[in-house]
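Only one chain comes next, encoded as structure tokens, the form predicted on its own.
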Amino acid sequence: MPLESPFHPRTSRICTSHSWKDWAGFLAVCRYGCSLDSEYFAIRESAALIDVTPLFKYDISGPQAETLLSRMTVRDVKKMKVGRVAYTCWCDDRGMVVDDGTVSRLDENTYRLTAADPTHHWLTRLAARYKVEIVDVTEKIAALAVQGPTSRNVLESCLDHDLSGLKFFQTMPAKIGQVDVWVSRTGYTGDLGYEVWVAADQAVQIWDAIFNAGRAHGIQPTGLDALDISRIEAGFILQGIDYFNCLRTQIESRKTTPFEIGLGWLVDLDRDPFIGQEALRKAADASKRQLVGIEVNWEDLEALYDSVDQPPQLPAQASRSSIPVYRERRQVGRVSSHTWSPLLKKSIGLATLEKDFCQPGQTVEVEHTVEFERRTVAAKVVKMPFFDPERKRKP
């Protein structure tokens, strides 16, 4: 049975939709009300309060903590200064992606790793030769994402710190009232946003403080359905949907290198050895597929529905069901995550295509079912992210 998040005493009271899901062993709200529009637009126009506690979290400390993480991940963690956060991924010996997440350097010898999948076994396996201590703090640390244009105003109303000096992908210790927290300028929405990390037994106090401070700034408790739409707009991948943990799938075609899922920019090949390095040297120029953005032709979609005397019908929430992509009747890939973007007024998706069809501007056909018939509509390959506001990185 899924665990209740430390914020459950608050989220359960206001989740009038009774729409929940199991996220990494925790109960998580899909949407709080009957419609997710207000939650989505809170992300894009005011501030959204999102419980992200289910992320797997590990504290790694000791004199060789940075050596272990540099050996494990594709980025050189040794270059990180205290207070920095780095997005990264890690691979097996064949250069296939195991998982992705963030590494935060909390002090000289302490790091926090977040991951989509349980990673304790992988860390402990690698740590046998290093002087490190690894603690699974997934259930000990609660996390809230405060995302959106007014998120800074919300947090500055209750923090003991000015956030103007906290740059994109930095973290710092702070206090909300008398409670110690860590605040990072990170998130999964592609907008201005922060994440607040707090001891689980003090989570409710932090929810109340942030929520009360946010009333004047349009804060809205927000569930995973709205988060899913925003992360697609931002071009962010999701493990188990847009790519698969190579340790958990037996299907070779589902295993991917960082270069195939848009994470090639993370890979630092010219440094000390790390797991998968030699395989990735060979894979850098040998990838046969690539993650791209897809934008469905609206006129084509409209004509498809018109042919059966119906108006266009698209679901309000994002879809994680893969659909085939064709070029001249031959399948050349799949769309793994797709949604109607309320802000952009476009039907968009993340697709993995054969490399010959990945240039922006190329046209493909995406499968679309109407009246129980599988048809196709035209789509265009576009650059990602679909949405990338300046405020996300701006001081």
The other form holds:
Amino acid sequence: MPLESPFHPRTSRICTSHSWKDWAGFLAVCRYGCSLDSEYFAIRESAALIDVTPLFKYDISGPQAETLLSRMTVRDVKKMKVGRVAYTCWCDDRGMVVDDGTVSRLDENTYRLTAADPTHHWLTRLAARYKVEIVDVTEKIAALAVQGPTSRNVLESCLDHDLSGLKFFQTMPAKIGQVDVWVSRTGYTGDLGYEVWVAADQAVQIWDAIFNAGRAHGIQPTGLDALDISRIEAGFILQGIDYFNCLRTQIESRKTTPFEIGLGWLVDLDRDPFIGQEALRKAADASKRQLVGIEVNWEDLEALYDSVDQPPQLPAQASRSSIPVYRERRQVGRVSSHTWSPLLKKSIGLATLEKDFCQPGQTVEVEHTVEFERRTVAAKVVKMPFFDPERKRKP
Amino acid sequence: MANQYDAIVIGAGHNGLCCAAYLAKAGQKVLVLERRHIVGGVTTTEEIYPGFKYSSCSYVSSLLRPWIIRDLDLPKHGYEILPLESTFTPFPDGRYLLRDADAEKTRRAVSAFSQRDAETYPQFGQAMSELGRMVKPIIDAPTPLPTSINPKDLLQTLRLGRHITGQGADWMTGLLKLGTASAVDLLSEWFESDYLIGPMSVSGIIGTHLGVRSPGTAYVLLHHYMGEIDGSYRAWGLPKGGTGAIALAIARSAESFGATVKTAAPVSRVLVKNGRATGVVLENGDQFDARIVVSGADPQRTFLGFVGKEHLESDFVDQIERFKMRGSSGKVNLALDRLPDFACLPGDGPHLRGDITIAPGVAYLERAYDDSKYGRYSRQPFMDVVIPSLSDPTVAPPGKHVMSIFVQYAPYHIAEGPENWPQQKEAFGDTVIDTLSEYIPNLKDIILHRYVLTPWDLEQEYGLTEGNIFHGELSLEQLGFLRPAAGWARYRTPLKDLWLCGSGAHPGGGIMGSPGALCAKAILEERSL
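Please could you give me the other form, the form predicted in complex with its partner chain, since above is the form predicted on its own?
Full complex below, order starting with the chain above.
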């Protein structure tokens, strides 16, 4: 039975659609009302308030916290200054990705790690003989994402700090009223946005404060369905959908290196040893597939529907069902997440393709079921992210 | 030869800009000349009161053709459409009807008035979408010319005939009815409740000088149902940054292809030499020469104003003079200190985020029309209201709002003569506010600023002859191969090298872009480019 998030007293009251799902053992809202569009557009046009508490969270402290994290993840955590947040992933000895998440350096010797899967065991096993303390704060810390172009105005009108000094991928302690919080300029939407981290027993106060401050800035409680559309537009992958935790799958072909899922840029090979380093040195040039963005040809789609005398119909929400991708009738990969982008007016997806077909501009065919029949439509490989507004990283 | 262009487009309305973008995309050296200080024409966002951005004239969109959005890569240039998902109709008796994206909720809401209507409502929607899909080939291509014996035209007419008859006899009947029936007649075949027929019938009169019971209004209703957003018909949306943002996006796209857009450059006349348009002269005397001139202005302003009767055959001049302009609507834009409170549904809620229609019944609308028949603005007008700042906070300061009120009827030809509109303007604004206050008791307390536009203002300030928002009424005798005149419905005009690309050309008004884009295509085809 899923747990209630610390924000449940608020979210349950306004979730009139009763549309919930289980996210990592927590009850999470898919959408609050009947309209997905209004929640999606809050992310892109005003401010969305998203409960992201279910992320797994670990506080790692002690003189060797830095060593532990540098050894575990593919990035060199030692380079991080206090107040920095880094997106990273970690691998097994074979260089296969376990999970991805963020590392925040809260002070000299304290870090916070977020992950999609439970990671306590992985951390403690690696931490043997290190002087570190690892605390699972998943249920102790509540997290609230405030995402969208007006998110800064929302937070500045309830925080004791202005946010002009908080750069993209930085974090800082602050107060909302009497409540201590951490604010980081991070998110899963690819837009200007922040995440607020607070002790679970003060979560409701923070929700109220941000929600009330947000009224003047068009704030809208937003569920995971809208988040899913925005993260695809931003080209963000999702563990368990676009790739798999190598420790949790028995199927060899599902295991991937960072290079195969677009995370090669995170891998810092020339440094102290870290897990998977040797394997990754070899894997760097050897990957046979890649994660790319694809864009479906609209005219083709329209013609397909026209052939059965129907207007084009697209699912109203993002889909995570895998779809085969072909080139001259031979399957060359799969689309793992796809959506109609209401902003870009395009049907887009994240796909893993054989390396030969990954150049931007390459054309492929994507399966599309129309009137219960499996057909294909043309699509082309494009550069990601699909959407990358200047405001996201602007000072 | 700095002042020499391949094409000059008069007017930076959305159609002029579309035309310019397509021409520039094909490699033509294009100059767009706009009379006002900003682009957009009536597709415009104006900050008349500091901090508040009014979509002064046009206020919602859906008709902009998806292929134009793709061809011109408009999302890249700032084109963003936010959904307008509900229709809220308050009634004077304290009841209200809220129709939104939740089909079951809408069914229950309509049931409160008529269970029968509640169940036919989705079927009507489906039928209208089908019709929308059927007429799509008509609005996405130059008009068929049923009187032409040119083989290419015959083929097009035949194809279209087959396309329509192929849908079955019922559809044929449906289409004929649409062409001739009144909006109320059409709706009465589906619904029984005045609470539904009234508000739904107004789509049939927007921008026309006709009543909801006047024959022909069923077509205008369809014209408003043709809107297509992301392949979904009948969907309406709010452009981020106001409707002006649409024009800006098209202008940026045109400029990215190399077109030049000049504002504050009012054209005074089209230069005619040896029966050809050869350029334009601005009001300040500057002259620009071009191989062709394209007018985005309405047919009367173009032919009777910029060109002059003396360059045109008299029977053509007759047709243009008879072309019905007669604007019938006005606009009131408000800056609000806080959200309005409806008496029947107080507080904030989804009902404020959609379309709000003041059209409580057929009799109310007919009485509103009666006033206008005799040269008065409606004492109790039909109003279509939106509050765009709720979805798009960029158009008002935090916590404040803008309200757009489309008002009908406000006939151009008032009894005292159109030039007397300025004396009646504020009284007209008061009437609108008074009427709306019956539904929103706190309205007068929250108004920070108001910007009233009468048909006279639409003509004088924005250049719409007689204030007609569609560059000529969308009645059947002014559509298709008759728009704007028989024999001249394919963007070409009797004056050689002069083309018409505005809403006065096929397929007509609305932020659709088709006339502009189709005109450009016709030009490029003729010049084999």
